[in-house]
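Next comes just one chain, in structure tokens: the form predicted alone.
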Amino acid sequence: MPFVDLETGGIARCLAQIADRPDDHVEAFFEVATQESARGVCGRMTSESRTEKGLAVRLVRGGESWLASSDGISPEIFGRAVARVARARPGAVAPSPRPLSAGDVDAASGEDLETFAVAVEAAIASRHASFPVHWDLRRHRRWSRTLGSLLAPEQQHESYYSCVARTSWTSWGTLLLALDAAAAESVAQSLTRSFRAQRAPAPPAGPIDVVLGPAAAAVFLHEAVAHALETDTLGLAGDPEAALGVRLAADGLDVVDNPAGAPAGVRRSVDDEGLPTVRRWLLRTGVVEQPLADLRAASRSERLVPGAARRSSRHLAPVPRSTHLELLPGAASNEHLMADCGAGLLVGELSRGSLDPLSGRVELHFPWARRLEGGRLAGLTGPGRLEGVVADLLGNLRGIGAEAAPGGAGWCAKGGHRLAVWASAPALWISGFGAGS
């Protein structure tokens, strides 16, 4: 297991060098990332592995940082990294501890992800549908551990998968925690019903009532909540501290980040910047109490609080970002919502999402949807997208579903960054979305 005989003391004795003001935030990344894919039809799959290793070093001083980052660990690795951020040559820094190494990853081998493949063609074909993917499913794993001049908080783990289906019509991806039959009829659905919606009429075009599922709300609220509420996001606009008390949405929206609380695979207790994550309630009943804040951003405000600073590679430096909302459930069951809705659409998942940050335009696109008439199921729409306001969307608010599923909202490309990102939601009901196809 990576990381377990690292000498913390004297990692401490060497970033305490560079940490000689009170103010001073210092910490020593240690990563190892590997990645076991399955690319190809079924029957002719290609297998690939790699593993990739490295650390950085990081000063936060006065609003500014200085990252130094390399691959491979070793005491000399370290070293430079640590005369760099300290801008003093190798020979006037203390010498590293040694032995430093990441330790022994376990192997893990790639055909489980194509039985998955042959799982989820099976579970096509008892749809009574048949058409060629091309499949491109990896397997993600990563140890990191963050240390400071003061802090030696715990190794983190995250194991989950990606699942990527090329067609003649689409490219079509989601995140998982496993590959199960649960998963495999899951990707079967939404594939089959993409196929089938290209035959399908367009989505009607113009201001609509959309009830979004569990999987479409997390992505939704991953773009107008999330993303809305970091706190690079905010200071765009001026002080992120302003952002405080103010109402976002309807009463009725609570929304949580709680790193801590998401499934096995992902959970995290300290982020990537050393500090203990937190049950951030990012919503409450509406108003918005508490942005996603790293450390640059806490240290400027004696009301924000740390703990949401995320990394997808030493290389980069942290960045406030979500990595697993709550919205906590309503009172209404999915079938009420609909007939409350009467007419509009049922979107069940969303494939990409985005957010203007200084307009506050959120822009949706679905593959497939139902249309709602009588506040009944009726046919299947084509692709589409939908589009509003944040805070006009946000106010719309109509219903909550009660019952939340969990899942991944998908990839976060925000700023370089490339992070998986998770979600527990039931569906919404909000009207005055701007619906075309």
Second form
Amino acid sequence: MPFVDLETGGIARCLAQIADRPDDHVEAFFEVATQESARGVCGRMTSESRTEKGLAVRLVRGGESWLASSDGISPEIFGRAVARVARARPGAVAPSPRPLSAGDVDAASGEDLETFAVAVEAAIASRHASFPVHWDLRRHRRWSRTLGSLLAPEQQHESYYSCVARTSWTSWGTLLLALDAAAAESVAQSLTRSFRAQRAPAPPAGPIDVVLGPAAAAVFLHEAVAHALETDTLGLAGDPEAALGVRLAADGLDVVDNPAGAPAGVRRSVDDEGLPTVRRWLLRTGVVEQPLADLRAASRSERLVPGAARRSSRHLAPVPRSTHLELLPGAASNEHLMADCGAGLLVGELSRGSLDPLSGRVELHFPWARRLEGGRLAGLTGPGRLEGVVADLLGNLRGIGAEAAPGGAGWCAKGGHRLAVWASAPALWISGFGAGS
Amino acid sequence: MSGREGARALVARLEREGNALAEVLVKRGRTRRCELGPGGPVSVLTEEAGWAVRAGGGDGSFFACGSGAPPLDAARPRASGPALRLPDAQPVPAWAPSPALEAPLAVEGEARGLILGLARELGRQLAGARVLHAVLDDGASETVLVSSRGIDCGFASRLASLRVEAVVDGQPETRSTVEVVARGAHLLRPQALVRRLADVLAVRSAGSSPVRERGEMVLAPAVGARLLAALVPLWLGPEAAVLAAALSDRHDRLGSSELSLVDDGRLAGGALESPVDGEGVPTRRLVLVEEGRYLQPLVDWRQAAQGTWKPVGCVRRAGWREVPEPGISHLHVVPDPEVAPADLVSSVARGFYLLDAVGTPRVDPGADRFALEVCGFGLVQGRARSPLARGWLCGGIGALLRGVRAVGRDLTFLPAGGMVGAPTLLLTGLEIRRAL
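Any chance you could show the form predicted in complex with the partner chain after that form predicted alone?
All chains and molecules follow, beginning with the one already shown.
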């Protein structure tokens, strides 16, 4: 628990020296991050460990901000960072906080990573498939604490795993909360389907109805709803506040960002600006209720609520991002969704997605899909792509499944921040996707 | 303890711990960043310090890294990886550090002024154009590398980049990004970037997309470099030679006689210019393709043993957190100092002058196909006639390389996992399509 003993009073006094205007916001961000990884083929995986600690001090004044960051934690480093973001030399200098350091974190061996790879390969073999895999398995842990001149919120901790499997035909990846038997089965199933999809026919081209399985729905919502409703995206086209009250989707769509409701290990009570996270209704019955806002956007609006700021590292200024999206379930069983859909595609997972923030066009890539014929599952297809305009697709929502499944929505790389994002979503049936290979 | 002393002490400690081989890298750096986006200007000053260790022997190896100074007493990961091999120390040819290394980082006011100034200038050059996002990074670093094989060296780096994304108001489809890199912010040419961005926005705003047209193609450096970067699998690593052989013609030629390709880690004035690579092996100029003939791929000393190729110091580290791997440094088409780009444009009877790439290239060496979405102008008798908003430049990879008819003198580099450079190129045998 590296930051439970920080001398918060001394840090607050130092920060208060440079926040000398009524609307100034100043914060100190302390971070310890570790990554244990195992890379290679089963039986000969290289163990790697990465450990870093550091701090950043940021001042936000009006529409501008200043950040100073460093790969170390000490009173001297903190004092230097404070001096660098100060707009004027403070008249009376408060002493730097002492002691100021990060406590130790326990080392993880990484052996569980290789054991997991062995378990996945055994599960693949049990499906009567076999192919060489080059693994990149990582355990990610981060402890952070953000302190302000007035607030001293609690330390945040996150812990999760990433899994990348490189094969002769693809590079496949996912985020996992645990390396248990269920995760091994899930990874094995995805890789085996991707393996078999190599020889499958290409997916149909043109407009098509698509049932997105829960994992695919999570990625779609991240691109189409979360990114579309981040205040930095909305700001590209004008005033982010103008999005409030706009109908973006069909009636039945309720989407919430709820960092405090995320699974244990990635749950957040405080964002990376030191503000409490909120259960935020992004869409309520299809209408925009509250975009994802950070402090800078909220300071220019009386209607935007901060608390959604995230940063992938102390070296980058926080940006508004989702943490844990929840799509509220509907009433239809997955079988009913497929039966009602009739003809189309069932897309169980997506390998990547992107949103053009100005045109609203979203593009999604899938590693395999199943054809739907007469409302029933038919043959496997090879990899393909789905596209469309967000407002059209969300307006074409035909059904929402009743069973939400939690999981990783993947890595989000927007704006140079590499952030793990999470979701809980049921299946979705949407018509009017453009499909192609 | 200095970085070098710390690295030496850690190598000695790792050897005492039973590691037959050990290598320690220590890096310190500073970066000034100025960013302009929808949230307003952001000024960042970063101090970075990190270390990385590779150690082990014939039985196994591990990699560890961390921030701050290298710790002597930290717990090490299990040596579970493949046997470790490290290069022997080699004499490093004389190298004079570039004066650019001594230049101070841009101060906050300069960086901010540059970003805000180019945003104003873009609006002045093209009505309705506005910057969506602009980032200036100006960084300097010093690296020390010590190994149990006798390598004990230090080198400095300096790199600045300017990336600007802009759009014409009311036309979201014109959104375009331009990036330039130099050894220090003082060497960036923001006016040239603004002119290029304004040109691209203008053609994307006013242009059309032909259904399908053939003709001569003049590729601006940005387009040629993007294609070259997408073809890195043909130039890097032992497998590259197999791919290149499959794409060569029956006369064993991969490219036209106008095409020569080199990678040069010591390129004078290059953004990544360095006397040694990420393992302390001397860098040098290596010819990969000479007048159309494929000579060899870019390989490090380990990979060279798999063929009859000459090794070169080409192991790169993206940062202290990353495991070193072979990579390009300054991969480029050799320019012809006698040929002005304007002469290539004026020589075209009918064809296109392609200014910039719009999307990511699609390259399939196995199927000998490529496609790259581009924008530019239609050319008739050497004059620009009709703006091309977007179209797919496509054809065979072999046809692309053997279709190079002339190269200009304006070699320009783009960042692409290393630096990739091309001058203006004149090509035949390709076509522009509205859709694939």
